[in-house]
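The chain below stands alone and is given as structure tokens, in the form predicted on its own.
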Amino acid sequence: MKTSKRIMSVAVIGTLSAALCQPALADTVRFYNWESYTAETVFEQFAERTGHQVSEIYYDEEDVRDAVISSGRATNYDVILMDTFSLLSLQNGSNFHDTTQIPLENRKYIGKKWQNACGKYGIPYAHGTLGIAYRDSINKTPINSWNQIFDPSAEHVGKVAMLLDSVDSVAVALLASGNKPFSENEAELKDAYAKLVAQKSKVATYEYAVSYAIANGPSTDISLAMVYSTDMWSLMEYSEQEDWQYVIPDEGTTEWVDCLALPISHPISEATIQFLDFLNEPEIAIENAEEVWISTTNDGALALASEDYLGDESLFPPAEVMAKSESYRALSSAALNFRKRMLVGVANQQ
């Protein structure tokens, strides 16, 4: 689901340096993002504090974020939420600036770990794993498995949500037959292609499980789906469905990391370093944190952090678990493309 927002023309600048000494365009960040990924009440301290608006437009597909930003649209857009695959595939002087220019107070909070992970084009904001949510009261089966979300136990069968990315919904498939989620072995693709192909009778959208609970509500009729380990209290939140669990299964998942991207065709403006700053204060991080139930990469917000939240194997797995993860790597121009005309194989199916 996405909102449409007024939108400014911007000049083009080449460098850092001449950014930042732009004067600041206007009062709004313009902050293209998951739906429901920030806590609306940070915006509204925000605003409160610096007088600055933050004004959100939604995306409910990496393809097509990384469409826009490669046809140049990006521009309109003061910062951009990025996965650090399309990050690593994306990052250099023609499409982001260098953030580790920008002078934020709060950057000594976040962990080098994460930071590492965003490299120099990204300011990192929230980390975690693939996986399947399943709802505990339609389920008969225990899911353990990547093969479940593709072949589903009757139960789930038309009640599945999907989502059709190039990257992660090839690396679940990949995973389901025990291949390697960044495999680029042809055959082990088209392997992962036939399970895709085969599923589609059984899934009920390929929306965004998130968006599909927005745009539906109590009456969201979905039970199995692939998600993002950070969707669980969104899902039961839109849904008002408090029966959703989340499983990494036993074939092992991705763990991702979310970055704060800056588009190099727009300049940044005062606002837009004030925004980021201000996400990163300890308190402002896990109080995001806690409210939207992401896992923050601000370590000194973890200090801050309620049992509960520390607590949440959803959000901080165990080790065991993580020993089967595999971070994300970039992908050769040829398996990428590859990965795209299977998802446009699969959505031509009939």
The other form holds:
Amino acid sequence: MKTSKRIMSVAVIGTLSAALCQPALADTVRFYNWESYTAETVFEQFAERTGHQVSEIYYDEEDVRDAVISSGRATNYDVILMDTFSLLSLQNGSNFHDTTQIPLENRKYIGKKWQNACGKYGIPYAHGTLGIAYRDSINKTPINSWNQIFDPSAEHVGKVAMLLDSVDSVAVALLASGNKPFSENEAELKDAYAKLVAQKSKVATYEYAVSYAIANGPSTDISLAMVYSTDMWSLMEYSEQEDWQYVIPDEGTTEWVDCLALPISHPISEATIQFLDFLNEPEIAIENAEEVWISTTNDGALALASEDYLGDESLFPPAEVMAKSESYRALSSAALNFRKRMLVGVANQQ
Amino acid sequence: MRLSKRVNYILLPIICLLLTLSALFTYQAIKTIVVDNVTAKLTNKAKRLDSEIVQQAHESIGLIRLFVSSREAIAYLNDPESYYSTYSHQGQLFNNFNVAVDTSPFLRAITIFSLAGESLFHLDVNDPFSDPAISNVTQRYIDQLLEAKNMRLMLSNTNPIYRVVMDEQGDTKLSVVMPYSAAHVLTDLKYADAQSLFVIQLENNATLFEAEASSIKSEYGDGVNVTFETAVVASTSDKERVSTVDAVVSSGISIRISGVYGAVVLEMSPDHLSDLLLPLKLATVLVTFLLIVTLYVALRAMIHVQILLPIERLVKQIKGSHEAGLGSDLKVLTSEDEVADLNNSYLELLSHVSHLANFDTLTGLLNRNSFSNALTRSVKDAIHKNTKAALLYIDLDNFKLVNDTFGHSEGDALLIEFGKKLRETLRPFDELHTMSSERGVARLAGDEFAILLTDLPNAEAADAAASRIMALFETGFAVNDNVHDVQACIGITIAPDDGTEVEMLVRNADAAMYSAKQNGKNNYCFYAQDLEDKMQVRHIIAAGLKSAVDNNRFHLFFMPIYRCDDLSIAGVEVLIRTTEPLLQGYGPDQFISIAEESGLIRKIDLWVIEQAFIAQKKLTDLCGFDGFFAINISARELHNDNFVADLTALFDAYPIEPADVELEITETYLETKDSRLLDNLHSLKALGVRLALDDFGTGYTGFSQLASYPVDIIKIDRSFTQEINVDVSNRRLTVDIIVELARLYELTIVAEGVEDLQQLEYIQDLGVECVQGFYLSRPLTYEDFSKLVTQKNAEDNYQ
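Write the structure block of the form predicted in complex with the partner chain for the protein whose form predicted on its own appears above.
What follows is the whole complex; the chain from before opens it.
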């Protein structure tokens, strides 16, 4: 009897100790993200290292993501990939945790510029520009203006993929008319609206080009698209069309920064912190960046980058192009209101 | 008017009238159906419009309720000003509304007003940049809320208000006004205060009715008008709503459905209704017209073929047959219809008329006309074939007696029987020689008959035929139960010998017949040339007689009658003589018989009697004559009912004793047993005159007749007196027999025609009372006779 009791107690203590000694139980990090924006290998390595799983849920429209967040549905996610504009806008509703308090060992590697852009409530992830992607084999006229996506040349008519974003789509429409992408001028906005409305009949899909490519694979039949700079690789990868080219039109572009935000609806899990840290390990960061071909916000990663990577102009546009780009800034309610209405109008356009 | 025309005039109006009436009724019936149908369709459409309104209203209200109940709406309305609201909630509200618009495309603009009239949220999907505008309805509602003494009560009715308006272009739109509070539950607003209350205004696209209106337009064009009457806005529960349907059909159609929202009115203009009915009208007219024409043509044709044509054909045949020869083209029809009836009746009529025309109705024999035709034909035939034809002309003697005694029905029966007998007797001949016996036998008139025999080689057949006819009368002619003493006299002419013209043949046959009559009754006689002469003679005598009577050219001769025993003058027979030139050469025996035929005898007889009375008186007065006067009278007087009266009148006129008068009647005329004759004889006798049978022995007076006749005297005919000279050793002389007969009947006897002594002596020996004859005296003039009387008286006085 005493022996079994002893064994029992040893077993219990042993299990408890094991439990206590173990790091936190295997957890799942639910990551609300663009598709093909983070490499699978990152998740695999993370799981290997920590035992935590990362469950990725996609979105392909920022407005939808925002609606999820503002409607309280963000409680389903641990990490959400946000652009700075949306992040800051939504933070007005106090939707996110303050990330400055999170103990991240690899925070030091993150570029200052990018951290400033993300502010308190986001950890930088990537940055980039807005531009026009086109298939070289189909394109006949050199693309150098945003107007060419609003009024595509014959070879692209019916093969245009356009974003319908209340900020980004309006921005490029404003740029097309030579206006500032974040203009609040009603006349300019109306002009942009007109462009968007006129474009509708030539648009094949308002689905994001990359999602479209993922859905249609080699039978992807678009040849001109408004895209984010970091999407070129995905586009080519999934469409199996090697001839996609990225160009920033002469009118200029916007420079965006993507951050990782943590919904306020529940406490930050240990796994989430570990994930954030993991992503910012320079080796991981650069591996990820070069895998999915995004412009990393991790300076430490840049130091480890390949020449190919650093030489890609879509990722790292020349200075003169960047001179014509504008960073995102907050809009007034009225301007935002107007932009939202513009989208309603375009959507309801027959 | 001809039948065919009449048919037209009758048929067409009737057909037109009937078919038009029928068309009118049919049209009315169909029109009613059509109008009902259209009314039903329009009612359906109106009902659809009505339900579209209600549907859209309810859908809109449902969507608004969902819309404002969403988290975004509540969050937004609780904080409409902030950037965050603009960024997230408003954008989401836009999306929500847009999505609603996808499924309910009538949604257009939603605006949320505060009670102060401020717009907190506004989206017009047709124009995203438009400014919010507060409608009258909304303003009125807000005013009501603010003015309401008891807002709680007003808000306890959570039914939204909806209103439908139709503008001039016919565009109809729905708008909804609903109270709302972000601080309260949608279904319980009654405690909400002015601060927390909002009014939601939904304005829909003016596409209400669009589909239905275009469907109506495409079907009816401008013929149907859709109007909408907006109700005075009142918030009632649609659950209690009762839509009433009013359909009014007068010259146009009006459908009205009224509901909570007002009324939908569908009106079909009278013009359009007429247009709808126009095809029906046209079809009716066309069909009626075609029917009229077809029916008219068909009926007309049928009438023509079935009725008019047969009639016309019949008429043509009849007309044709008139020319060709009666009834020659017409045949009996067997089709058992009216036309056949007509045809057959006409044929019967023709036959009957033909029969009437050609046959004697009483006896059924040929009549004079057709006999004449037959005679003409057979004469031609005889000439052509070199054969003979015989005409037998038959006269019935004593036929008049039958009529007078037994009546006309008996007389007719006799004629019919004779006709039959004639046919029967001739049948064997006719089979061989003539056409059918009917055709050969005719009744020409009264008691005159004729027979035609044709294809004869000679006259023998005629002779034989005549004999056979004679044979019919051998024992008198039996009719019914009576036997009549009728005989026939036949005159026969042979064609072409005795003539080739019908008239000549008939005349000659008549002469022959008269000759036969002359030769005694029941006789036949062939025509001979001398008959012609005899006919002539007759005519002359007849004329002479007339002349003599008219000119008083008769005079008397006197033939003394002697007593046989002493040859004194017992009496005198007066004889008529004439100075008439025409009658010169003809004796009384010739012209008396002709006078009897013409009836002139009565005048003559009475003249004779009167003259005799005058003479008798003179002789008595002047010469002392005391004998009797024997006056010959015609036996016809015995049939003359006036004779006795006339005689009586004469006796009254002249002082003559009837006992001194002796009336002589020739025996031969008294052959028939005639009660009238007997009666007259008795009447005469009753006058007191004496009656004598003249030329006795030449007739066939039977013993019983002798007994029944009230005669006193028998005058033996001269032929028997002549017989005395003839040696008849093996038998007794007829004169003896007569004398014995007369003795038997106690009759006085006078012998006539004594011409020599032998005869005289014989007569005297017989013991006959009186005697006369040329031996004793010839007929004397009055002067001569009066001299003789005077002389004889003188002689008697001497003795």
